[in-house]
Amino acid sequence: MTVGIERLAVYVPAYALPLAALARARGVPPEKMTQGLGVEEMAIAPPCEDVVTMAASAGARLLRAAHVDPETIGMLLVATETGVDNAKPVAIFVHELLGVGRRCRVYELKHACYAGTAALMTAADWVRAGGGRPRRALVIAADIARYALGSPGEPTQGAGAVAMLVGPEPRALVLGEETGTYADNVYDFWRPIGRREALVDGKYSVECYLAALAGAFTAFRGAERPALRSDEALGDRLARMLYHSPFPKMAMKAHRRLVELDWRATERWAAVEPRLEEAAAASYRELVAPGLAAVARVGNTYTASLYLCLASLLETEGRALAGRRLGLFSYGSGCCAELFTGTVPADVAAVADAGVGEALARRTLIDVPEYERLTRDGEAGGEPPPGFSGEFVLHGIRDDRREYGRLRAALAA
């Protein structure tokens, strides 16, 4: 039965600091970050905005582009790690507030970054189990990567929001049955509980990350069918390959594992590994690059980084990679990872526009107070600021209550 991905949308908050700002602020040369980790802007959310409200944002866009009746989502489900609650799902919120029918499947899911990815083939697996039943299922990645002030994380910070409608008639992407997975308990990022800010350790990560990849590639280049000749390497198979991306250079670390790990299981070997360094470089141009502009320009999203490629990706180069394969890598700290791929179907550009061009070109930029402004204040609700592009507002905490209202559809046209 063929599944996938039937169209995406992107929200991203509507404000957004320039990295050089921040590397000047902290005494730090602007390349070491805008260079050093490939990201020119990250996206900074208001106080009036949370997971809730980004992650229902980007589910009504979706909803009205797909001219899909929300009565008919059968399963809801919201990938995130910042979530509002330790025992209410962001998932319920979002269900009221897009007014999903009551017959639905409907809960959040948490394994760091890994969620959005385990969410779409949770939801890819249900949608195959209706035995060609009509099913559709709404799956939404949403975060707000956040750091302390001063901390060697803050540049890596971020927010945003994929929706994706996830059926039996897949426009935007045919997912594969094959996949490869990888799991290990480590400590190179977490979040303990009371806590807002997340802890990690950044060398040590960036090391599980490959370490997950390796496995995770390994474990699907096994069971790649048809089996790869004893020549031919994986990436010889496919148009563009995505990776989740905290931070683009993180990419180009993983990308260059890949490509070393695909030639040493090919006879092809001992004659690619002089020009290593070169035959990456130039993988990396072609199958990778074209799929980090947006991460370059809103940031750490954590669950919805990996999508937010796809989606920019499609966006972009839809039309032109009709017909053709990506890879997929997933990555949660913790650890979690998969590697899957997927067909752009031919009537892609149908469905190609996300949002995510649209929602770059409408930000501000913000300065170092502002930020840390925003940054101290946090999720206290409120009254939308001007320019605010949600469609939902968080108005504020009411005895350990979150209360959440709905703007109107044309704020966010």
Ligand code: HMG
Second form
Amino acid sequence: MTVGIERLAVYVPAYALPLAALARARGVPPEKMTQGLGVEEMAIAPPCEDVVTMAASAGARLLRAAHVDPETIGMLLVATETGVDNAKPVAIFVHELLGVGRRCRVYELKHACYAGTAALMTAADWVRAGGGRPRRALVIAADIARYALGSPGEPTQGAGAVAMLVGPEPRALVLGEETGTYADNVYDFWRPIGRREALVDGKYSVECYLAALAGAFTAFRGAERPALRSDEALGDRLARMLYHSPFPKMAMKAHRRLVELDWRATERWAAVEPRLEEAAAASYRELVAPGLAAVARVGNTYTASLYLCLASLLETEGRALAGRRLGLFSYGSGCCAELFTGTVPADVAAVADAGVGEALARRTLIDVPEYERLTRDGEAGGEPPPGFSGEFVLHGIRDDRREYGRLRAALAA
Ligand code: HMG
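After the form predicted alone, can we look at the form predicted together with this ligand?
All chains and molecules follow, beginning with the one already shown.
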């Protein structure tokens, strides 16, 4: 049965901090952030916005664009590591805000940045399983990446949400059925209960990411059908390769590792080895760089990061990629990773607009004092600031209960 992503929609906060300004404020050469990490700007959420409002804004846009009646959604999954309650799932707030019907399985998933993929795979398996009623799932990955002010992780923050309709009529991406997975208990990145900012062992997290990539890629390579010939690299079967991208340079490091693993597994390794760096750089430019444009301007969106890359790629290159195969690598600290592929359907052009370009074009750039103020006041609720582009707001928190509302249509337009 054909299953995959029928359409995507993206929401990013309307405020962005240029990394060059952050670098100057922290006494660091701007090139360290813009070239060393590859980030230009990072999205900053105002206090009236949290993971619920971002997820709901992306979901509302998706349902409208796809002309889907919310009553027909049989599964609503929200993946996040920025949960707002230890018991009540983000997904049930989103369920109400979007007017999804009562005959629906609704829950939240957590495994650091991997949860978006866990939700996508769960939804795809549920659609494949079939049943009496047509199956269509709404999967939303949404996060606010926060590290302590002045810490090494600070330039790798960001915020955003990606909503995906998963069903039997995929026009954005047909999911391949084979995947390669990898899991290991590591302490690379974590957020103890009660803490707003994540704790991270930064350099170690990069090593864990690369080790997980090696594990998932090796598993996938072996499961590839039709099986690879002894002289064939998997990369040659892919038109683009998308990575979980906490910052663009991480995707570059990952691809360098993948190219090496891929060629080492072939009988041509001895011939490729002397020109590995050159081959990896050329492969990065062709397969990876085109998918990183949005991440460089939004920053880390944790669970949503890989799908922001996908949405941005389809928006800019969808038509040209019709009929071609993409590789996707998902990593969540802690850790779990999955490598899978998907084919871009022939009629992708009709659904390729996920709202990425439009959202980025109408953002307001803020300075460091404003960023620090917004971060300090984070998630207190209140009035939306000028230029706010979300459809929903967090009014406030009363008696430990979060109160949300929909903005007037004029504000949300
Ligand atoms: P750092 O100590 O600030 O930076 O930490 P650095 O010293 O490693 O420098 C960064 C790069 O800038 C280096 O490039 C430098 O050479 C270069 P590289 O050698 O790596 O290619 N550089 C310069 N370039 C140009 N001009 C200059 C200059 N100076 C230096 N003047 C680190 C960097 C990523 C560790 C830090 O930002 C961090 O801790 N970030 C958060 C953790 C993270 O994102 N980890 C990624 C893997 S884990 C993951 O992806 C999961 C995650 O998304 C969470 C989840 O799963 O939920 C995080």
